[in-house]
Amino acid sequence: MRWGRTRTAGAGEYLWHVIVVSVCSLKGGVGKTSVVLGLASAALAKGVPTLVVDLDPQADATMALAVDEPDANVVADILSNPRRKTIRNAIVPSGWTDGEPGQLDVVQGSQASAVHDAPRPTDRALARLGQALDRAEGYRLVLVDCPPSFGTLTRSGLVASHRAMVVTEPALFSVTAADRALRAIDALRRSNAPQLQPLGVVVNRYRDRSPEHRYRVNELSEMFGPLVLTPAVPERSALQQAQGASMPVHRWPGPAAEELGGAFDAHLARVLRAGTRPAARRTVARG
């Protein structure tokens, strides 16, 4: 993916590239898709051109992003045929942008992608999503919503990614699943995805007044140290309300939505920092 040029106030000139981030969990029900949608909302609010790839056969991200393009290709088509034409016909605007392409676009998920979740994938199959994303132009950020398992679909997303974000809840089984996820990511780095790095663990649905939640967050910090990302995403009904209305949380009214928006803004900033490096020369190639 090509390097471009941007400027950070007070910090001089930086190079940036399209950064692909897989958001994953090995346990269902922890709010993985909610984190994807929160990051997409933050990116839209900040004007960061973003593509969401819905790898989950449940296609909840597609629904929440208000996508209704029945004639467009879906992610299963890309996994079958990662050619430029296929990816071009699969990228559609989110309804959050009132149909304007290029700000927040989506590759739709569908149940058809489940046929690509083979137990023993070939290297060629794992590489297809990355090949397709290399042909997606005009984005600063690509968010891949992976299924809650470590099958071929999740592995494909990770192989295509530069960073992996693991989502967990502050509960015993979810903490154990986060540990398994980080170990699986490390194993994949040693084989098919040498460029992949863990971005960290996002604690979702956190209640500060809960002793159990505080205990589990401390446990996560002892286990993973700086990989536990702050702030935790608080448990607020505003997030579910915004998703139910197919709206970005940054546009939902009220202080709870503002609190959630601030948490996702912080995580988005961390993601974007992972896709920059100081410019080595005054002159850089433009793609």
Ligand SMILES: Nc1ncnc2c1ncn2[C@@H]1O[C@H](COP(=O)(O)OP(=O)(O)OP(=O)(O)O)[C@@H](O)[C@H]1O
Contents of the next structure:
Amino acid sequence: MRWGRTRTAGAGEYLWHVIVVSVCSLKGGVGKTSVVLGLASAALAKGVPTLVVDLDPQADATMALAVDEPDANVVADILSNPRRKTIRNAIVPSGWTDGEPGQLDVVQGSQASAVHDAPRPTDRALARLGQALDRAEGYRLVLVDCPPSFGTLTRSGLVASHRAMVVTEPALFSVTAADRALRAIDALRRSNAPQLQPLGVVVNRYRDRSPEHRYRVNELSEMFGPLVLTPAVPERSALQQAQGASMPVHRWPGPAAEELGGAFDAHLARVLRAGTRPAARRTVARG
Ligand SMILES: Nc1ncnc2c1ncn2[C@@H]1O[C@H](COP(=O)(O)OP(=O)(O)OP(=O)(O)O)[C@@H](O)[C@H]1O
Ligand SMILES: [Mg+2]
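After the form predicted alone, can we look at the form predicted together with the named molecule?
The next block holds the full complex; its first chain is the one shown before.
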């Protein structure tokens, strides 16, 4: 693993490596793509070079990131052929950056990736995305948006990742699905992905006035302890409005967007910490 070196005021010197994070859940519609887009928005605002990989055949992230490159390779091409040239042709800038490459880039999703969701993948097939991403240089963060199942596409994303973020809504069936997702991630770590660790569970669409939501968040905390990431992402129509306009939520006006932006900033900081460690202090020669 290649390490970069950075100095921050007050915090001294630290080392970092690219951190690949899959955002997943066994349930549909809980907010995986919204969390990927929120983290991408936070990373862009902070100047963290980021690549989004859209593994979902529905390609919602590709649409929201305003990618307009019909001739580029899509994620299905790199799953068929993870060579350097294929991945280079698949990486395109997000429209959020006015076409400026290297700040927030995307590997586009498409219906074509559905053929890579075979029920019994070989170990080689599961390793392909990771091989391709090893050849994508220059990023500090790679975010993988997974489809709503634990099929081959999601498992390929997890095998390529250092961390897994599970998204859940504060509702009964979503809580049990989060538990199953964490168990499935643990099983995959023991078979094909020894580097994979759960980053935690993000609670999305939280309404603090709802007794049911507060009850479910308590239940999640009892079940998963510190794996429940804070803060919960609130339910706000500003998120849908920013997504509908293909804009980062950090550029959307109003207090609701600001609140959402703050939640995603906190989650981004947690993600980046996972790929960071303090640099060993250099010994100063005396005498
Ligand atoms: N915190 C939120 N506040 C308001 N709306 C939200 C929030 N999170 C998600 N949504 C909306 O809910 C819908 C589903 O969200 P999203 O597409 O992110 O879920 P998903 O888990 O990626 O779905 P899929 O399983 O289909 O990939 C979208 O219309 C999105 O805009
Ligand atoms: Mg999605």
